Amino acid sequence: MSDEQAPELAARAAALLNDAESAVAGATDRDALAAVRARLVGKRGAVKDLQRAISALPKEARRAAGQSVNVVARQVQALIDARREALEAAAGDGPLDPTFDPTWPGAVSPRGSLHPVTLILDEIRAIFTRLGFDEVSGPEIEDAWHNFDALNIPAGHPARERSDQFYVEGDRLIRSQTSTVQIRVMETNEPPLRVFAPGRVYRPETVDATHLYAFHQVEGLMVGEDVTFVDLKGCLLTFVQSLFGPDVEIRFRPSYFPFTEVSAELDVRRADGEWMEVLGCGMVHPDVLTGVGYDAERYTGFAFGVGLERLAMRRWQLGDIRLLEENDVRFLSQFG
């Protein structure tokens, strides 16, 4: 742009201001005003065009031209602001509305709530943290080594049948237990250790009042010198009483798991008097310790896996586990 074009820029600015006055005055509602604003002062509006043109002026003319354009830009914005306030006042919903009282509380949107499984998990985290356990996690897609072999479940075992697992490709599957995490932890850490691992697990179960095919577990593991079954019972007793109160009725029943020896299941009595199994537990099998490189003559340990949905059923006296998966707002809104 030459020196002769500087006056041309000033003329364009004056014309823009005249156009803005008529266009803003002609905007009869907020939508029309928004369109005028975009055309005049938007990112691709007339004011931006003027500002870009300044860079083409000779260096000595840019400062004065910039000041002139900025004055016009402020005047145009002032016209738009004044028109907006007038439209809001006319509509009765703007800051000039005499019925508006800023001291009144605002409208409160409905507040959501935490899922009962999340609530029970938060309590479990707090309990095991107090007991000195560290939280760990692992992948949901596992290989056969971590889901089976390292847990003393050899090839040909019925638990590895494709009808009993969710295989995704080859020997890879969606984990059927959080016990896989204890293997990963022991592979990379030396004893002593105390960890708990919450996570989702998957089994092709027939869905009924007490079973789901996708549910949540918390795996617990403690390994060290002279760890005994008495330590396991003491830990789980503290856990269950912390969760349900000191008067909760529990019982240990002998059981079998390939990765523990001795093995047991822990039941709690429901409000209807029936017993409900909530976790399996036992002393870590020596073969499992040896498989991850531990000295099974020196170290012992215990492990347990607890189902969170089962605990939620006992905690809130639910008669059907499927309530926890149906996303019924009438049910979920009861939990704060």
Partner chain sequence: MRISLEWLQRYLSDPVTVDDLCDRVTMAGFPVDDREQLPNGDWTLDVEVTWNRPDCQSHLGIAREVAGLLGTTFVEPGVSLPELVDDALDVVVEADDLCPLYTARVVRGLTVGPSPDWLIRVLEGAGQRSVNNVVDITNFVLLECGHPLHAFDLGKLRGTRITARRGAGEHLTAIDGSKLEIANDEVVIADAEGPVALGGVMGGLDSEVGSDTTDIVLECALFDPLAIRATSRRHQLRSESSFRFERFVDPARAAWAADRAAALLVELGGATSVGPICAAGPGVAVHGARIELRTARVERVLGIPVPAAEICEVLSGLGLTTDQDSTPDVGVWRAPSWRPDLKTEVDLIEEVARRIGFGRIPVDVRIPVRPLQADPSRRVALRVRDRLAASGLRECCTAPFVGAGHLDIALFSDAPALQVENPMRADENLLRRSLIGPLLRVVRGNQDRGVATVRFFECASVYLRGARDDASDGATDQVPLASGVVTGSYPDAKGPVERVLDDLGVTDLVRIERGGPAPLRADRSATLWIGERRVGTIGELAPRTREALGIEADTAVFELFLNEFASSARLERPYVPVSRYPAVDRDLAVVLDESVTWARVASTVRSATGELLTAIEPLNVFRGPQIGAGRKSLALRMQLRASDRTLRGDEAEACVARVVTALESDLGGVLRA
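The structure presented is a predicted model; accordingly, all values stated were derived computationally and were not measured. Positions refer to the first chain, counted from 1. Just so we're on the same page, rigid core means the largest C-alpha set that superposes within 1.5 Å between forms. What changes on going to the form predicted together with the partner chain:
- Residue 283 shows a C-alpha shift below 2 Å between these two forms [criterion: core-superposed Cα displacement of 2 Å].
- Relative to the superposed rigid core, residue 125 undergoes a CA displacement smaller than 2 Å between these two forms.
- In this overlay on the rigid core, residue 296 has a C-alpha that sits less than 2 Å away from its partner position between these two forms.
For the form predicted together with the partner chain instead of the form predicted alone, what are the coordinates?
This part shows the chain on its own.
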């Protein structure tokens, strides 16, 4: 008998406790637990083996070893007792189900979903509602006055050609921009005004990975006595920060639209460092204000238009805009 036997005994005791924990937990009925109990604390059980081993230790080590083995023995007994109580309690619920698979799919009612363009629109709606803009809408079948003349797009302008504009019977057209709603709102309301108008627009574009011929825009308009480019920047910065996060990097770049002057594009810096065009905007052209009967000396305003499909493509990294019109269930089911 060497002196090293005392630590060895402590290690055996710890291993026994480990073994007991898994063996007891694995006993799923009373018979199994009885077998485990016999193996651990029966007359020929593992605990008895340990206790017998104590007597082989040097006399001065026996007291300490005996105490630690007894602690383990009590813990093992407690495990067995707790398990027995649990099994007896469960026994009242009938036989246990050995076929139960907790990973089996749950029972659910069919899940519906909203289209990604709708999800983006809801976000924009929330943002502009917070900014105090009222939601308005206008007809999709329009006349040339609202789609062109009132927007400073004169007869003969290429945008009016049949290659760029859908026409329907009866000298009407399907609007190519939601800016038509600006005109309709101003015709029937006096300033000050703050409105946004979501809607669908149509252009005879050849459909490809970045073009559809029916797509969605949100138009915005604010007119008042002291609305300036400062307000335009403030509102639209608030908008893109709300949509893309407060750290979004943006720039306003000069551009051209017949119905605004000063005109600009708002670009957002993408993750890859490139600038991406997000919306067109500008100060409402005085001719447009005059055309609806406003005093263009007294009132100024800004307007903007943003395409929703493009925003959805950026948000979800969609490589092909046609996904938004295919309505493939495997696509739709990925959205809320």
